[in-house]
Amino acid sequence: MLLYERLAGELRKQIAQGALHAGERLPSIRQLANGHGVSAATAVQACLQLEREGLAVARPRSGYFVRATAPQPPATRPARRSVPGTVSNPALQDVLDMLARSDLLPLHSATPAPALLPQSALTASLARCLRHDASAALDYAPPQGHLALRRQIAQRYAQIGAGVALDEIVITAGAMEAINLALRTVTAPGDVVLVETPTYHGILQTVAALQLKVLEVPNLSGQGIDVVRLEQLLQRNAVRAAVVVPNFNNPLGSLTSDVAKQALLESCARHGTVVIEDDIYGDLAWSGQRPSPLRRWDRHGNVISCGSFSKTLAPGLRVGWLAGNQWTDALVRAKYFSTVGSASLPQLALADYLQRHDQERHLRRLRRMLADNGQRLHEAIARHWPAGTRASEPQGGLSLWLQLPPGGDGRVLFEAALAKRIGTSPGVLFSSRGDYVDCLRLSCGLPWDERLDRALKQLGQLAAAAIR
């Protein structure tokens, strides 16, 4: 037996006997080498062997940790809304009330913490724009947005293999305005819109505000959009538009395969359904491999692409965009009639930042941190939450979706957590009719620390009390 195999066997035995607990840090490489009389290279090989076996996980700049037994993924359930209907979910109002609070540990907020974002570099870009061209920074922007930023966005699409013309990009106030403008442009009140279930509550609120009817297609944990069910729904219903999040759906974090994406596009083109893609999480693949947006396979000119810098650079600058395809002129008019144009200073500052800095380097660090946070959340749930709690296995994005054991109520847990100043998002927010009562969403966007570990333990205790 090789030395590293012998050392791995000793560590494996300690884990099996409980001497090393789930989530506990393994001895450092130096400690292993000195304590067992082996080289550092042998100690590294032993840890890598445990990682291959699924017994250990490496964390950047922290070492190796004992991997917790992963909770089972949430149970798949059919979408209850099989015919078009209105969004009828009073719980959506709770979102606005919660966002107004600044005293919560923000496990309800699917945004990265400021510490994970390049604040100093962005601050410098904002100052530079004001110092060098205050007139442009403080003046109205063109309705379509500043050329310098639109050029950076077009270059990014080219880098990921999706051809988007510079002239079809429209700058918006975040991805939500982009989705809103797209729906206002291609639909009329009473039209039917297809959305995923579960899906981001902001999409549901927009559909409701525009007086549209909704159909729901399942998004399956670990698989993405159910394109077989999507085709069935389109055959039975006249659906004007589909608002989809194929890359790391919020709240499941699931990734729709390339084959399924192409099937989705073909189905929608065949039935005359416009596709509005929200690709806001596409850059946050935990594996580091950026998935392609739908535009890569759009052979029919049938996709309006929406994106934002809110999840990767600066939520508060509120800068997003549309790639409008054949609807670009109508979208520019809609933008002008809505807000004239988005604020100039944030646009120019982001263009300056992107010209001066390696965005991919920042994204690599951010992805590693989010993946590490997601793993730690999994471990804390395995340690502290009631037996039978299920958790999604996100492939990217910022969300972790939980299903409580039978009898669990995410609304009860939400209220109890608020009393402890911990924010969560109850599952009922992610359905047009208030389904997923036994579910909730947590954010992976907070750097792990003792406060967060204590909060997860406290939430586990509250979750046990929320089981009827």
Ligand SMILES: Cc1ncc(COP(=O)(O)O)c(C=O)c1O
Given for the second form:
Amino acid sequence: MLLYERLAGELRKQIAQGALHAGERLPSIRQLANGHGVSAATAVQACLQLEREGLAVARPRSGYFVRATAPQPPATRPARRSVPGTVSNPALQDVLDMLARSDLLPLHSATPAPALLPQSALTASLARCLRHDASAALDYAPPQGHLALRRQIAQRYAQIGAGVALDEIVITAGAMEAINLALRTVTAPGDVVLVETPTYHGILQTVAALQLKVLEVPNLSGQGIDVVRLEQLLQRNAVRAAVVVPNFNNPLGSLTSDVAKQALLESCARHGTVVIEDDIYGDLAWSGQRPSPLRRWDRHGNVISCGSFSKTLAPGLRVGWLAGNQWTDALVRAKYFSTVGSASLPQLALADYLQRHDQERHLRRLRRMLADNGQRLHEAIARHWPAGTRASEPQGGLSLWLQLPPGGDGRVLFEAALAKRIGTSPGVLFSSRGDYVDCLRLSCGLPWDERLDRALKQLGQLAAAAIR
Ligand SMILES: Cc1ncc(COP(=O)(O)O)c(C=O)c1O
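Give me the form predicted in complex with this ligand now, not the form predicted on its own.
Zooming out: every chain and molecule, the one shown earlier first.
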């Protein structure tokens, strides 16, 4: 047996016997080398071996840690809404009002913490734009958006293998406005739209505001959109549009496979359902492998693709976009009637930033941090939360979805946490009619520190008390 294998065996035994606990740091490379009389290279090889076996995880600049036994994924539920209905969920208003506070540890907010974003480079770009051409920065933008930024977005689509023409790109106030304009353009009040369940509450609110009816197709943790069910729903109902988040659904973080994406596109095209793709998390694959947007396989010209800089650069700049396909002219008109155009300064500053900086490098770091945060949240939940708590296995994005053990109530936990100044998102927010009472969403966007560790412990205690 090689030296490193012997050392790995030793550590494996300590983990199995509980001498090293889940989430605990392994001795440092130097300690292992000195303690076992081996070289540092042998100690590294032993740790790498444990990592390959799934027993240890490496954390940037912190060393190796014992991997926690992963909580089970959330249980699959029968589809709840197979007949079109209106969005009726008071939590969409009440809960969001309660979360509009600035004194909370923001575990409710699906955004990366400021420390994970290139704030000083963006500040420099904003200042440069004002210094060099204040007239352009302070003037109206064209309704479709500034060319320099649209060009950057078109280049990005080309890099990821989806052919989007520069002429199709319309700059919007975030992905939220993109989805809103798309829905207003392709639907009329009373039409039926298909959404995922669970899904992002902003989509549900827009659908409600536009007086549309909803049908829900399940999105499953670790699997993505159930396209077999989607086909059944489209066969039985006249559905005008589908608003979907195939790349890292919020709240589950699940990725829909390429095969399923293509099946979804064919089903929708066959049934005359326009696809509104929300690809806001596509750049945040924890594996580092950027999945393709639906647009890549759109043989029928039937997809409106929406994106945003909110999750990768700066949510407060309020810059997103859509690729409008055959609806581009109508969408540009809708944008004009809605806000004339998006603000010039943020658009010009983002174009400046993207020209000067290696965005891919920033994304690599961001994805690594999010994956690491997700892993630590998993470990903290396995250690501190009631036995039987289930957690999604996000493949990307910014959130982790939890299901409390039987009798658990996410709303009770949400309110108890709020009293301790910890923000969480109760599961009921992610359904058109208040399903997922036993669930909760946490953000993976906060870098791990003592305060977060304490909060997760505290939440675990509150979760135990939230079980009837
Ligand atoms: C799936 C999804 N779409 C859209 C948005 C809103 O994005 P934006 O800030 O770009 O409007 C969010 C924000 O959380 C989201 O999770």
